[in-house]
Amino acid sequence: MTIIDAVTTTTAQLPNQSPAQSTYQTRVADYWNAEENPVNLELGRIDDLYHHHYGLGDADWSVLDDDSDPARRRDRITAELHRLEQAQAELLARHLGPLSPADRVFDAGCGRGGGSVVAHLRYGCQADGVTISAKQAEFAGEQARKRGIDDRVRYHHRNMLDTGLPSGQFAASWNNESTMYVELELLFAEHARLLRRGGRYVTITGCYNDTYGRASREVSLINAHYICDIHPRSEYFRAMARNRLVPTHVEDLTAAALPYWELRKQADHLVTGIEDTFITAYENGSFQYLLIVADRV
């Protein structure tokens, strides 16, 4: 396997040098290099924070009644959905400290690199953020550079499975959504390996929720819709204690979660065609949003 950093990768060489490690890995790969979703884009050009996960809390539903002008309606609604967002990239950074400028932190899945620079922003840490799209490490790279924090916080093209990364350096780690890509046991094996005893890991994912029984409908949907394969909640709990990772705070995030899918629905620029599908499998209970906290031991 060939490992490559984003300062050194181009469109051109994504053929050739690509980290992922199997067909399926390869796909989500192509999916990710060719992905210009306005839902993930317009939100982040608002202030130049780029996340690939939904959001949280509260909405401001009055930015549903400007129907007077209707550019700035949507530009309301956009500026509310990407708050919620951030709101939800806060909550994670909030669970990774205490941490100190001379710390250094893992972005697992990183995508177009929003929170690696939240956790930056708000610790001073150093940050290495790893996705298998080279056309989001670039991405990500370049926002770094802009804001002239690239000496800090850096984007690698790589495999979270198999980073790389030196072991024991990372004072914490996470996946934000990023989970259902990858098999947890050997994720949470490269997440052990790389935080030093004592280090935090977080994350907040969807999962499917086991006493449903096994997934629903609108589970296999939200699969195929972003071809990933959703884990049971169980098979957290379980990888995490076969590799040392001992959770210490879990919340149910789900009705927190729903707000945001509900304002999507109404926002024409930017559904996707999945925002009934989350609401749904949200209220039947079948899919939770679930935030986990854990120690390495």
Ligand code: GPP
Second form
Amino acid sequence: MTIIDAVTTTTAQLPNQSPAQSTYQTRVADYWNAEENPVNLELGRIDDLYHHHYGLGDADWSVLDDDSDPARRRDRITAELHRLEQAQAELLARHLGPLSPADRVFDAGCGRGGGSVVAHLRYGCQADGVTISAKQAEFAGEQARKRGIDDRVRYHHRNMLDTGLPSGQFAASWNNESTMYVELELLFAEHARLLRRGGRYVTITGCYNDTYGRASREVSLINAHYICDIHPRSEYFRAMARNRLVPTHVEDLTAAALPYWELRKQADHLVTGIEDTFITAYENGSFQYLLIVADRV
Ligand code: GPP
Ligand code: MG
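The structure above corresponds to the form predicted on its own; please give the structure of the form predicted in complex with ligand GPP next.
And the full complex, kicking off with our chain again.
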């Protein structure tokens, strides 16, 4: 018994082993290793900025009326959705700053890597992205190599709760729609460890609305769809307060998030089936899309 335990422990500590710490995290990694939704790949292919978040701002509805040629109409809808996703990435990146090329930033739950590239292009900073999916880390690394920025933008197949990155070295860090996969106390403890004093933490996240009550049917459906566990809004502030993160700016992005879903719902070539659920969840007030900016004190 003792011998078997010792062998198991040694194996788990070997490099290149899965960074998942639980069966749940392994299932999450499985999801992202297998994920190839056209709504992510076709949008990303436009300019090699691959995002795993939604979009913000008013949509150009005229793309739906383009009846010149079905392929052209599809391409215009795809490009418009990508523009809205890019707008969200830019909004988040704006709140990270000011930053300089001497600064280093941390992208928690980096997906296929788009957010780190956006931050690097904006500030010239170094970026470290972490994902629990080996496939995503490899894909993102390849993108950075193709752009010739792999010396500045690095992706790691690691756990965002236990990154192994150095303490106090980061000027800014963020989660763009990845907080719902982890315990917030553990997540914010890791951000607080990585950020220097005065560093900036930013998240854009879907959360359930405490004033509605517990998680609605729609929130539960979204959880089941992505194998995630959406937190209540209150939990963000409680966990931040306990981990040296003091909010400086909070913005309800729910209204700005709706056009993306209304357009995506009509993109027959890209829908995944979760579109109506998001629209209902936002409209019935049970779910909110939030930006939180915090200082590491
Ligand atoms: C976006 O990823 C979705 C998530 C990271 C999980 C859930 C997010 C919430 C706000 C609840 P994606 O771009 O891979 O999703 P999709 O394939 O639906 O576009
Ligand atoms: Mg997507």
